[in-house]
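First, one chain by itself: the form predicted on its own, in structure tokens.
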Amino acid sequence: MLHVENLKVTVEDRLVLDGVTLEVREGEVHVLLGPNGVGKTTLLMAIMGVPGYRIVSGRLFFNGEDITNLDMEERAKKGIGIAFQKMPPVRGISLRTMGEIILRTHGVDDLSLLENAAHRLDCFYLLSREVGVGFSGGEAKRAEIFQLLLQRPLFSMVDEPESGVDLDNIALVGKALKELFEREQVRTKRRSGLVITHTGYILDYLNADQGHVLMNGRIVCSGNPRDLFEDIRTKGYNECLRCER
């Protein structure tokens, strides 16, 4: 489904990728590990052609497609989401709004599923809010998880969901990711995603299918994600490193 090439990525004209490749095929689920500052969210950013990650060279592909200089709203409109690792507020715009306005896009008359993803999530009470603004860490994943929720996208790019979250918003956030990647398939296809975390505290709840470690601006080591997490959790991340020499 996404097929990353030798990706270079420079941000404010300092390379952050060098050379990134990686492959999620059709209905699997990824984890993307590595310290903090190697470009773990850069890359999430240049997947969903957000401005101001600029791709210098590689490709990147989707469902076939080379979509390495499209626009980050035809990107969404094939099928690609994402939930930001902080919430970008939107003021004088409604969580309700927002999400009627996603229903609309996607053809989806039915409203009633706003108010069912509201729920799911604890967050019915923020839909009367303005997006973002003043939402605790917890509130503002639910209500990104609750955003993906709706678009329903084909492939969904999540950075850090346990991020400045508690035990018990973290097992909602859990429980609503393994519901979207596990539900009815859509065009035909199942859907696949990619998930940053640090903790490992989301494994608990995704059957993730590959997990990889980030480091140098390259991906250093791939494999069973619960495995790598328990390297990791143990030796640190420099034995990363070491395995790769």
Second form
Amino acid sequence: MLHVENLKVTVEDRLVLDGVTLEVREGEVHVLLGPNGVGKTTLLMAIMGVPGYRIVSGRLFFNGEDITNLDMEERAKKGIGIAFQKMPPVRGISLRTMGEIILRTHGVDDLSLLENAAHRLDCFYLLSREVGVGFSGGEAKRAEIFQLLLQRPLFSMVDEPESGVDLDNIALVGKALKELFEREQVRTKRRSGLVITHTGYILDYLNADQGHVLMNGRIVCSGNPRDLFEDIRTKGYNECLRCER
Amino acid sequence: MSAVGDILQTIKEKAEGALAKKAAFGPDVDLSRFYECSPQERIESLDEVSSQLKEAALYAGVELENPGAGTYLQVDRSAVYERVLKPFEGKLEIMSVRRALEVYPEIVSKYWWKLIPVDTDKYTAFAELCFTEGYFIRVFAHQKVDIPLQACLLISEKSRVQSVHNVVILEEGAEANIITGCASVKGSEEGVHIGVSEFYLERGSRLTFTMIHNWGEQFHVRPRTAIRMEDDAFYSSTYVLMKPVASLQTFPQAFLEGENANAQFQSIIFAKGHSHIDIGSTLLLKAAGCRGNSISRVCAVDQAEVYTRGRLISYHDDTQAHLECKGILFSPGAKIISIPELEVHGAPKARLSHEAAVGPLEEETINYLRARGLKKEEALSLLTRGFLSIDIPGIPSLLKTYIEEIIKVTSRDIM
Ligand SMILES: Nc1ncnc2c1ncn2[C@@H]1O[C@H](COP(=O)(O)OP(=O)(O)O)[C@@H](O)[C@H]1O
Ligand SMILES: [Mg+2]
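Let's compare: the form predicted on its own is above, so bring in the form predicted together with the partner chain.
Below, the chain from earlier opens the complete complex, with every other chain and molecule after it.
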């Protein structure tokens, strides 16, 4: 579904990604691990096509089509979506309006989906608030995933869904992600994604297929996400550089 | 000569002395280039209004098809139609101010040029000497008028001056929502509109006032507005200008005389073309518990030049008011100049504040919306709409659509 080929990305003229190669197949969910500041967010931004994350070489393919030079709204229309690590304040636009716009943009007329999704993510009381204005860390995360649930991308990228979310709400977020990726549907699993995580909590819900460790601008290690996570927890990221996996 | 006659004579003399007096702000307009408005025939029913006038009214927020609790329609120099809906008879009155002066001569001593000196500038002087009607609205004590009143002032001819004088009185405990739409009809691109408005809000009354202007590109507009507020009175004003004008200058004053009076001003300005706009409000907080806000949202495109002013003046310790101006420049030829003034006179505990910010829409926010699938121009128009926070109660949905359309077209232009 998503094929990243030897991607090199600069941010403000600094090379952050130095040849990332990654393949996520239909129905698969991968997790991306790595120390702070290695470029995990940068990879998601580059896949989404956010201006400022400049692809200097390499290619991106989505369902076989080269999307390296597409605008981000075209990527979104093709089925790529993102829950940002940081939600900017969107003044004058309520979360409800935002939700309606997302549904309409993606051809859904049934507005009842909106309130349903809001309930499931405990976002109902946020609907009348301006998007991202004065949201706590946890509220921002829930509101991001709420929007993804409405957008229903074929390929969803989620940047640190659990950071700032208290333990009670982790279950909400975890369940929403499971729904987003249709992890419970065995036969018809079509949706895929890439999730950045720092903690193991979210793994309990995701049952991810593969994990990758990003360091020094490249993916240095890939494998079973639980094993990877366990190794990192006991030995630290530096071991990853030496690892032969 | 009667007492009323004496007063009027004194007013006229003062006005004559100010005919050449330039206004404190805004470009000077040579009124001698323009002609007087013509009289128009009265109509018995709004069905007689031409579709052209109806359309002009609609784009100024007045839906003539859907009558208000009271309706006043003026075309050029004549009040052509005034009506109070049946259920509201006895609760309010709405009529041409000329008739009101005949029926209630005491208006002259109580309300006529009482808040705005007739010799303020040449425009007020002109409004007195070449007065072409205006509306008189009175809502009787404790009447709550829950559907809007409509006043519509149209200009259908070229190169005219329309100079109206409006008087609004809300008696004790009365509540009303007035929508005033002012517009020129297609084909009358050039002209002058002078509007003197004196509002009297008695104890505990509440007035929500919306004024929408929709003039031609060669119009000069000079509203002169003042509001006197007694104890517990509430006033909320929204001014909307979305279309290019040659110049517009207005600086309404709210006199918060009574305790706990509360005045809220909002201006929503979308300045296009070569518009020169100079707009603001003054709040004079004179008693305990007075509160106020003066908020403006300005988008300037093309070569438009916008001055936003605000003056908060406090005379009492227990007062609080805030001034806020936010602006976006969409093109390098446009200008926004924000001039806030806070004055406190011997009231060390008064709290006045202001906040001004001029800057572009954030790239990060535009990208955020694009990541959800919105085209760049859709994102811009949505954010601009959000920025202007156009959510005015009681305006026709067609006008809303029209405002959105203006923003949409402009977002496309400024890409
Ligand atoms: N918008 C940006 N402007 C400037 N530098 C950035 C920006 N985004 C990321 N960077 C830089 O790129 C590097 C990678 O950042 P990021 O992708 O956010 O890392 P991670 O998500 O792995 O913590 C860091 O050095 C960071 O400072
Ligand atoms: Mg990050």
